[in-house]
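Just one chain follows, in the form predicted on its own, and it is written as structure tokens.
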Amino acid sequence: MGNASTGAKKIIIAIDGPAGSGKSTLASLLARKYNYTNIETGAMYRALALKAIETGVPLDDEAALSALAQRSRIELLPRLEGNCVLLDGRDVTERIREQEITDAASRVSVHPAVREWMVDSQRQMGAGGGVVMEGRDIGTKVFPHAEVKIFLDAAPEVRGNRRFLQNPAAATQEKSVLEELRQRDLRDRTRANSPLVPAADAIILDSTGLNLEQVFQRAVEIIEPVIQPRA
């Protein structure tokens, strides 16, 4: 996959969607194609959740989590194989992918004060354009004026299956993975602050019946008319 053509303008590409929809994979592929920075917002929440666990901060204490965030430095360093995630200068890339941290991140992310801090950090990272940002409220809250907004979705059963295949050791049965995903969907879609909903001007890309290459091609078809200068 080649880089963007010379002269193409640097834009912000926002990819939102529920857990297991393939946002991270798509964002990584697009960032590589266009030589953009991939800002993986989920990794930022996981890093904060990890710090909360390590320092004994309760995951339901919004004030303490907000104070912890203010004292934290989370950095995303682009690499060909994906972001290197640094927490206060320490490489936590592998640690934050563990199921315990993923579950904790979902609980940490519901707090408005934490999300506000994250939004400010994410806006600073993407202010200059040339970024692909994926998450759950990029097109609605973080960058409502992003030039391209994609809402990547898929049927819960398909997303649950993908999650199970990614980490079959995370649960003894695929059913439990699906149930966990449904609960996370409910939390994400019903939270008071920045609930998971498509932006009004987002293009919904349903990947239920598509393979990865087809999803990537559909996304490129959405982006190309925006990113390439007119002749």
The other form holds:
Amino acid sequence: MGNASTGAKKIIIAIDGPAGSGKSTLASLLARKYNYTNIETGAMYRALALKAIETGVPLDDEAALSALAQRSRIELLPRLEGNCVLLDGRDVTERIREQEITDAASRVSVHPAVREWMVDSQRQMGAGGGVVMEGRDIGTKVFPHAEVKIFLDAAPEVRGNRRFLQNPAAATQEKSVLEELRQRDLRDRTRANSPLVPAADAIILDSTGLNLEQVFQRAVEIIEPVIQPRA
Ligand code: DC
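The structure above corresponds to the form predicted on its own; please provide the structure of the form predicted together with 2'-deoxycytidine-5'-monophosphate.
Below: every chain and molecule of the assembly, starting with the one above.
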């Protein structure tokens, strides 16, 4: 997969899309190809949701959640296979993938005060460029001037099936995975503050009929002309 040659610009690559669209996998492959830092912003909402549950802060208490965020240290350490997530110095990488936290993260993320804190932190993390940042609002809100914006999508059935195959033991039935995904999609897409929508200038990449290699190739075709403009 070769690295970008010297002289290439260190840009911001924003990847947004719904759950199960393959954002994390694509982001980590692109980060490896370009030697960029991969930042999984969903992990930050997940880490805060975990802390809220552990400390008994209700998921609908915006002020308390925002105060909790202010006194939290959430770190994303880049690794080849994705981010290692530290919450106040503790490794919570595995724990935040559990279903209870997945659902809680979506609830925590509806609050404007929580989002404001997250967006500020994410802007600081990506300020120097050379990042692949993935989430729901990167191209619309966190970095509206990102040089590359990809909105990765896929049919719900395909996304549900991918999630099921990722962790069949965690789900009793594929149908329940799909149902959970639909509910989370609905919440993420219809919340008042920064709902999941493609930025006006995002390139929509529908991976429904594509395999991973094809999605990766398509993303590289989008990125190359921006990163290595012809003289
Ligand atoms: O990408 P993920 O599944 O780890 O995200 C978990 C939740 O966090 C998701 O339901 C919506 C929210 N989220 C968000 O609102 N904005 C982001 N930039 C990233 C995630």
